[in-house]
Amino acid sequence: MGKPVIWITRQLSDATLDRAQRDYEVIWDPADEPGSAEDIIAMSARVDGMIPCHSEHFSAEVVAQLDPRLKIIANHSVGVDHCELPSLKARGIVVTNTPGVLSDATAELALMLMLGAARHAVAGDRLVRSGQWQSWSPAMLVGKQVSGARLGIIGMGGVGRAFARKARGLDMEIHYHNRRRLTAEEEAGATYHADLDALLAVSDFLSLHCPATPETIGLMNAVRLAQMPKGCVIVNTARGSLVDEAALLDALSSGHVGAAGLDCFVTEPGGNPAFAGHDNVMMMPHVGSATVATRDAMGFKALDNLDHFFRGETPPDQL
């Protein structure tokens, strides 16, 4: 019996590709273009499994047209909002993700965005890089102090808890809102707010780490932004759909939100060009987990799930 055939949709790490090609018959295009709906449907007749990223979308319409040959989608991501899970389950297609291996990398980027937004990193870099730094003043690029400030975290899963641990190194006062209260050990002194509005009122800094669900889409809208302290800083390394971008732009323009650090946007790729007009917004192109170690770990997680499945076992990260 030959090796199972899998489609790897994007350019994964060298270590991941080497292992995959050792154990599977791999279809992979080094051009590294996102798989379209047509690509997904056509490839489902050629492969037994897929390793897609969040750039490939398994909508209900796409799932309805998948060939019966496809048995497993081993996502190279933690978030699975690109997959219509009920439709996939109805078709008997197993879906897995990669939890527990990208928390630190994503939390590191959130910390970078928080510090960069608070301390005018975009404007400062541009000033020096452009050769326009001709003088100095004690009033120049005065930012918001992070150390000792109140930090609100929405979503205390793996990434949220990793971010809280790093923020404690800055003596930040940690507050959080979550679907469930953590244990005292997990809280490590953080203050739980069952009511989201209560959290927002004490968040000098706010970092989003919750999944995109029907309940959280547009979570940070004009009403909720207005409940935060004037001059607050907002960080989003989760999903762009959590934020009402028009409301955030208005709040930045008015000064109610002092700065923002964004790694994800409603429209991806591309982002929202309106944010480029604000030097107090630091942006990255959805690369929270982009470290060598984490990319290897994510790829190996996806392959581990495939290995279990094709041995007739339940994948450890089956949803």
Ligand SMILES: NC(=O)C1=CN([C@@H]2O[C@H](COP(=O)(O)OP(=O)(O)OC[C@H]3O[C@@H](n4cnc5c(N)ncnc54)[C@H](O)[C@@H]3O)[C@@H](O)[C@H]2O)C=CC1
Contents of the next structure:
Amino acid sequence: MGKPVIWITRQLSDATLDRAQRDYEVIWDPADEPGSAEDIIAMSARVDGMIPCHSEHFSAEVVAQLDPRLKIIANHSVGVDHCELPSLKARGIVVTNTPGVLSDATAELALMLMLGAARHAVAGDRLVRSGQWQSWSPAMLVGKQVSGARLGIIGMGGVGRAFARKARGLDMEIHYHNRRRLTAEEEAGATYHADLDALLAVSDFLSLHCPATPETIGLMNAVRLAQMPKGCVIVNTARGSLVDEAALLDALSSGHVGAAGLDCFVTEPGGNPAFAGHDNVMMMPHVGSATVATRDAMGFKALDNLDHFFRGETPPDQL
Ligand SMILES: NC(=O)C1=CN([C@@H]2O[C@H](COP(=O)(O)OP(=O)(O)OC[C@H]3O[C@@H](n4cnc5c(N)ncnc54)[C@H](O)[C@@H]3O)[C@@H](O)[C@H]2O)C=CC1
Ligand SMILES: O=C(O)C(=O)CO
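Let's see the other form, the form predicted together with this ligand, since the form predicted on its own is already up.
To see the whole picture, the full complex is given below, headed by that same chain.
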């Protein structure tokens, strides 16, 4: 029997592509364009497996049109909100993701956004770069101190816990809300709030690390933002849909939210141009997991899942 045929939708790391090409018959286009619904449907008749990213959307409508040849979707992402899982399950298509290997990289970016937003990194960089920095003043770009402040985390999974570990290095007081309370060892002194509102009330800084699900979409709306302390800082490296962007923009304008660090937006690519009007917002184009080491690890995890599947075993990260 020949090698299984797989479609790699995007420009994965060189090490991933080399290994994939060694072990599989690979269809891959270096143009690195997101796969459209039409591409996905057409490709399903040509391949046994796919390695898509969160830029390819497997809606219920798309899934209904997939060719029975496609047996496995080995995502190159931990988030799977781009996949309509019940429809895929009903079609018997195996779906996997890449948990764990991207936690540190994503937590690093959250840390950068938290510090950058709190300390006016965007305005400061612009001032120096533009040549407009003409005098020093004790009143210039005065930010919010992170050390010793209270940090609220929503979603204490791989990324949330990695972020808590790093924030402890800044002497932050960690509070969290999660679907389950962690063990005492996992908590490492963090305070659990079963009630989300109670977490919000104490969060000078808030970082979002839960997946986008019907339960969490729109989680940070005007009412919840209002429950937070005045001048709070919001960090989102999870998914744009968790935040009501209009409500966050209003809260930034009123000063109730002091700053925000955003890696994810409701509309991607592109983001929300209204945030550009706020110097106290630091933005990145959804690159939480974008480090060399993590891209290799994500690609290898996706391939590990395919290898198990094509050997007739259950993939380690099957959802
Ligand atoms: N910006 C980026 O490049 C990246 C974004 N992400 C996003 O971050 C999310 C989290 O990633 P991981 O930590 O690896 O996932 P994970 O599955 O390890 O952790 C998610 C945590 O959220 C909790 N959770 C789920 N629903 C919740 C709810 N309604 N309320 C409170 N907690 C809830 C779960 O119990 C779990 O502890 C991903 O789903 C993805 O959307 C992840 C990696 C990179
Ligand atoms: O893995 C994910 O969910 C991402 O958003 C990109 O790494």
